[in-house]
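Given next, in structure tokens, is a single chain: the form predicted alone.
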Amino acid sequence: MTIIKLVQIMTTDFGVYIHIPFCKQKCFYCDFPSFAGREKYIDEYLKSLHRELELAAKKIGAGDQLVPCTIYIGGGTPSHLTVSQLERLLEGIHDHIQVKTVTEFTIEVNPCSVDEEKLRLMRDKGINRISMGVQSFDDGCLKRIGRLHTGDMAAERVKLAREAGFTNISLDLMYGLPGQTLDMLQASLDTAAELGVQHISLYGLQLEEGTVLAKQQAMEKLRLPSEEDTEAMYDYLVDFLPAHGFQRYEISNYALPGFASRHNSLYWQDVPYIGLGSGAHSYWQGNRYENPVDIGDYIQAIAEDKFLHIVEETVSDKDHMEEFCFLGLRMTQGIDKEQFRLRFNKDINEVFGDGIKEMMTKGLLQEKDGALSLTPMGMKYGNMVFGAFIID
């Protein structure tokens, strides 16, 4: 397994991310806290997240503005907001953080919501990277999983992004998709090659309670391919990606050298971001805080100057030391052993060792440059492993 080594993060890094909660249509498998319909609120909210970056720029901010390495604008779908919202959005980050210092400027797109009028700007507002919600290019996939795009309207809009200017894009592909058979996802794959894109993203499908495939499967009108058939699209694409030069850096994610997810790769390596939007997270000094998921809450709260009010939890030892060990082991550079050491005051193998020694016995765990990592197998079975690094 090739491993590549991430950019190294500096202790005082962090990460900045915001949340837009507002999309045309909720896929059939989201849970995100996301809403279609909601466009009355959109100009509230934004004044709310203008004035929620003024205060975190007060608080915890150099002078009046944040200066993090990364900002990450996810959603919902970022790429709903109309011209003049999202140059509002993008004028109100550059009032508070430093953007010229960020290394990487991410921003969640859509393909039926995005032109060139709108990829003009985020490149002019200094984005430097389009992350593509793309799913699968099979238009029978999108449709039984509520995709409002085709797959050559995907295809069209990867290609309006370049000519924008942009030199580093990535797409979320699935599957395990309802009706999906390898055949399609070996064509999507193709077809994401084909296109040029320096990241893929690929998720296995997961049935999250509340969804519209939740529901049907409940009422038994889902069809998913059988577990036989998703272990082959699992072993197919682990095959393809790293035979077309995407190097696997973490469970789910694929990239050319050099294009690893930088503000991704902050969560996996435990270190503290800032969440600004309704139902938001923040990992900041040793706690772990949340903002409220209704749109309204989350205005009136900000109106009320509230900024890291909701402590979700204090993260103790105990759990710091499981949360370190799951993150690390997602990416295949895995646990560095003397970081933990450090950080913890501990050997690993004190706290771990018999759960180690198990997880190597059965292959699925291994050691090496003084890192524990995954090996392919500990990879496709990751939540066996996971048990082990859970502290009674």
Contents of the next structure:
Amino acid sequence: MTIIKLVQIMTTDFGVYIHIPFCKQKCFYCDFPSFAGREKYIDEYLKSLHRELELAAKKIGAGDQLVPCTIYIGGGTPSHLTVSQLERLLEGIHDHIQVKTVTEFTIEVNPCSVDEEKLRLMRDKGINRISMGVQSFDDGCLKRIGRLHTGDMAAERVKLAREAGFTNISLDLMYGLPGQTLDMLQASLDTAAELGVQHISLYGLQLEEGTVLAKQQAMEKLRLPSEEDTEAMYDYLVDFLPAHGFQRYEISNYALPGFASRHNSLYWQDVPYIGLGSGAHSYWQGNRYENPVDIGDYIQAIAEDKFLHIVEETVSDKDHMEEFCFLGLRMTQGIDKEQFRLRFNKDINEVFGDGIKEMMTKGLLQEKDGALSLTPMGMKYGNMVFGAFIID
Amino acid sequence: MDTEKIRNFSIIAHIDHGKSTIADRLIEYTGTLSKREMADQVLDNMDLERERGITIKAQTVRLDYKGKDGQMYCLNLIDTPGHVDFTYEVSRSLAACEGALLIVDAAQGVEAQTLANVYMALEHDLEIIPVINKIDLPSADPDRVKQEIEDVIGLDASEAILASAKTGQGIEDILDAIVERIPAPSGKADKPLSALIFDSYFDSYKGAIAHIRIMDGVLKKGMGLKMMATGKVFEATEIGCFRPQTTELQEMGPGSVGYLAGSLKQVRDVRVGDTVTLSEGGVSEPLPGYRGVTPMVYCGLYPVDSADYDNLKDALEKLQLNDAALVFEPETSIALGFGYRCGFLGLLHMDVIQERLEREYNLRLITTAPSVIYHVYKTDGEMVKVDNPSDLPDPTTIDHIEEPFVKATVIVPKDFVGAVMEISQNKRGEFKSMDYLDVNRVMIIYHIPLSEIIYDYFDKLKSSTRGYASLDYELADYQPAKLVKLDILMNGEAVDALSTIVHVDNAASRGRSLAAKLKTIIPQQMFEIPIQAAIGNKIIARENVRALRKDVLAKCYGGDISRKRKLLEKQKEGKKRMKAVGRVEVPQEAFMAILNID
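Would you mind generating the form predicted together with the partner chain now that we have the form predicted alone?
Every component of the complex follows; first up is the chain already shown.
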């Protein structure tokens, strides 16, 4: 496997995440802070976002503008906004963020709600990367997880995005879905590869508490593929994607050379980020923050000019070392031992030696060119390896 | 103190019938401690005791009380441990008394443990004063309870005192009854010194301290003394009484109760039941009833982290300073590494020690299933005592095995007689007798293997009698039984720490249940884990823990790292309770699984 060395991220770099918590319908697997049927709050929410951008620019910006290296508009469903709402959002961003120096500006879209007009607007406002939630090209699978689009529709919208001038398009796909077979996954992967996208995220389904699928499971009405079948899907996709040019750069992410997502990677590389909008998380100057998840609470907090006000945790030296490792290991390039030493003034073996040794013995961890990384087996059992980097 | 003015008494009660609260009220009423000084239930002063509502370590307190005759009396309350594990200690405490309060719950009536202790008190010729407690309860039925005391125990209950430790009712009556009805001690001051040790504890400044009752003679500070059982000679560096804190005295006459310190380094030097006399010119015969400590139940204690081995040893040694009944010696297990084989008076004792090790010494431990002591008679005529199933000799060299049996006394409402019989029969019990205590309650006696009692007999009994059954047992004898060793193989290798000795008739079903239980306990790992139960070379059951196919957190929403951290920390917490046995991570509860199968 080729390991992609990402462009060295400068220490002053940071990312901006903007959350749009609105959806037409909540997907059956989703436990993210997103809501269906709250459209009447969108306008007010966008005003709050605008205000929060202003607060952010004032407090941590340079010359009243934020100067991040990446912007990521996620959700929820950002494309669920109307054209005019989208326009207001993007103008707000331009008011307070210096977009011209942003190297990667992503927006998440749903095949149901993205159209030519919105795509053109996105392009005009400097967005250079589209992340489309497709999950599967199999209509049965889509239906069983509460998606409102068909596979054909998704394929058609990808072409639309390309026609609108986007040259960096990512698809989200899932495996281990209710009723999904290896054949279905193979067909979805074939379609994805043929569409000429540059990036694919492939997530295994996880049943999260409170989701529709979890409820179906509790009522014994959920038909999931067996563990063996799910494993077969995983084994297939980790071979298939690299064979089609998509190199794995993170546990769940694959990209053509040069198309690894900067923003997706900064979470794992100890790079600061500012999260704006309800339920968004920030990592800033050694603290982790979380905005109120409830839309009303969020609007209220912004009305009181609160910014980075709910501290989730202060990352202690111990936490920092742990996170540097268990997050960094999600990347195929792994963690650079020298980087660890520079950052913490300690040898990594001094802190995690026993765990490293145990994981190497188990064949889950490897050392190459001064970097520790997961082996292909370690990618499967990542949690075990990450656990070895939690200090008692 | 004039011997005529001393009254020594104990309190006998079933768990929860209010022994400690009555004691508290007596202490309070006599002004021994002001209300402010009283922590609730002063006598149970270990955290564990309070949590469990039982007395593990007996305490002693001297109360000064002005009787109705206007004279001052010295009342020595000698508290007793309230659990069947500590029967011997109870008997020594009773031997130090002339009388006892029998506390019976006004709603619940006489229970199995009450009976056992009353009979023991009667054996010591104690004057028994029945006290019916909790009469403030709406469900109190003192007349029925009085009748029960007369019918079941054969005591005259006409003068039983009605009391409520909660409201304070009857407390003065109790104190007056102690003065008037319990005889003064009969010891003589001019005889050579003999004092009974009925308890001991360890003080980090003064060393091992004996709780004593002077039977004859006078004990003075500075005297040269001798322990008759151990022959240990020492000097009485400090003597005194408990109020309840230690209060120094210069001398103690016959009948006095108090403590004795003499630069004794370990509690083992101070044996409960031993007689203290003068080193020169003392008595020639010790007081009757001394018995060495004999553990009934053994288990292995292993540190989860093998680096804690020395810490475990230190902790056991410290606990042993204060608990002469705890015995231990190093043991090695192929599966668990280095640890200690520990002997206990019973299951509660074992639980308490284990919990104190974890709590007070911050050790993470693996405890193996408890075992009784088997007498294994070999074909060459030799008898070996086996307290660890993995030490069982080669079956071809065994002539026969004997196991300990107990006399188990169960008291239940009559509707549950069938349930008790069924459980006891299933546990290889032999029916001995059944008597009606009153129209509703029945006392059933079974002769039953101790190993079955320590498995889940009492749990089963409680659950199938809706908690109404009370149980008491005492060691009866050793009897031959057809016993075999049940081994567990994990991933093809025998795990010595999971071996148990079982009756041949139960072996197959126990093996199947145990393998099935282990399957639910052992977490999925990267590879499939076969679990087999075997007797000798014969596999009698097999289960598979399927391989974990994958274990990795997928998507991360908008940088929510805290959530990932929490999941990993939870996972780590679970792993702390695991021990690597070969390649397999085994959780602590697996080693106790045998106790709660079927």
